[in-house]
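Encoded as structure tokens, the following chain is the form predicted alone, with no partner shown.
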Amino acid sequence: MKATTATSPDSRVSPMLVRLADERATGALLRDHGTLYLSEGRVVHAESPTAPGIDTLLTTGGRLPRDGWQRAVDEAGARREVGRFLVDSGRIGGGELEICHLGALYDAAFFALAPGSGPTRFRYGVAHWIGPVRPVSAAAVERETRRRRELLDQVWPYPAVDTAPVTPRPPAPGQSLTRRQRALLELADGVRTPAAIAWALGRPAFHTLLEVRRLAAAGLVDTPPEPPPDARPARPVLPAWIGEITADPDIALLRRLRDALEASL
């Protein structure tokens, strides 16, 4: 018999979301960092001021003209059928809309369900104007949110970089950048945060945040000091990759070591 691992209540991202899903509730789950919309217990849409919405992902990316989006909202927003209008009018294919909508949903849900994002409230009966596109289960939203949190910590476990202005550092000799990293760093002016860069690029905020953490781990952006913890350990816990240092360490690795030590001390 295949073994299964149950999710304990303490590990749930949002116990209230789980309860509403069990109740097959319809309405809006409101938190300080965003809103999740439910229909019969399934998540049908999500919004967050941190994450670019589906309109920005479609229009800034050049897939849909801004006036085309606005017409869809004007024509079908009151009926809560904007998604259907976009497909029926031939402005976008159904599959492409689903993919973009799911990306926006999971992106906004990640920030809306962030730890310490304030009290949770639920308004029964509220529906979003985009209308049904592709609902997902609350369990899937929780699972994806946990996966993203773990991925960020694996890449660079110091979250102060998430909300700080992004200031680039020159690459070390021989250090290369991907096309996506170059586009991000072109907007890194020491003023824009990762979220602001995501909005300017028309990309999901989580993916931009993940790229910024990768750049921090590579020593390619400034890393702000972490706030002091309530209880400091007697000795700092050094990252596992410290063992990579050899008699001839490279500059990027030294930067990572310095930043990790500063965050730990």
Contents of the next structure:
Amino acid sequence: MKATTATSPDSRVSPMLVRLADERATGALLRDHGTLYLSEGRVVHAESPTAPGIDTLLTTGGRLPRDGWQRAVDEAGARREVGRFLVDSGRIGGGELEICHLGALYDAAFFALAPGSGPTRFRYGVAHWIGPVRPVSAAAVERETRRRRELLDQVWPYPAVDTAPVTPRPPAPGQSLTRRQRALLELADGVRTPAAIAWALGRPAFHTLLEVRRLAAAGLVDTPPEPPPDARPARPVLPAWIGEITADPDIALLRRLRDALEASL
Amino acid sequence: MPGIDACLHEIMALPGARGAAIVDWTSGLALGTAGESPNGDHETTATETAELARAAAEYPAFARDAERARPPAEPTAGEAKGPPVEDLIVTTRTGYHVLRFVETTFDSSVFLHLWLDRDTGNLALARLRLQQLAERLVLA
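Return the structure block for the form predicted in complex with its partner chain; the form predicted alone was the one displayed.
Below: every chain and molecule of the assembly, starting with the one above.
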């Protein structure tokens, strides 16, 4: 398994990400399953419709009241400093924010960089409203994404469990569940997928996938049969957030327009 | 309210500290590292220590012990989240490894790892300091 992953063309997670990091680009890297935000070539944030965002992680467990989060976005969102505002206003510790933010960043990046997720575009100059928290190198994001893929397959090489509704199976005599597994399985109602459970728990989606694969390996969750390769949906439908991103004005274009208008006056 | 780097900096100020890291034990990701790594590679060390931390955090032998010690009348909200184990100490011929779990109020699985020289390090001091730093790391 190790040998094939090291030599396959897939071992480069995203050649475009590497190139953008080399040219120290700033902007948003848009893919079908998520967005990576770069600042001078370093990854400052990532979002994916699969992965719960930092707002969900912080508010679901009760760390931040929902309105406290909303106030931070209202007050500091426009100047793209929500992260710093949360710390400066005493709503959250600096370390806690960094831990939570890094967790959300690597989690969303894992899904955003999923293989075969369609065309990749880059919008120069776009910044995220969370602002700088703890930028990481693109190489670190690539390496971690690759490691996570291998980790899932080492635990239980059946990717069908990642997207199917989680169906618990009764524990064998002598088998026990951990507290975190119990919390996860209590939400497994035969409808929720691992990602839906992650949102409900306020826990990173990859962590939930990994836990579900561990549970499946232990026989505590059903492993659905793998679909034959040609039966998989060829292209996923475009997620709704693409509309939101493209509605965002292109700052560089607006500046050029303003300069041109001013010059003609 | 120190961030990750300030926290690692303070850990490395302990006498005999050789290396330190903040690691997520579910995924094995190092969120931050400082100093040397016993493997020469902080990422590898993080995945190894994460396996150890996960075992300690999840095996019923340790979890049940902590649940029994708690008075049943007080199932406080905070305690329902954090791992039942406070720290782990591994003694090798040349050093100590202290793994200190960090309790956050959101759902996380993070610990501090300190690699301490056996001759120049002070294990009791390091344990206390890691406890303080783990608490301060998440303080608003």
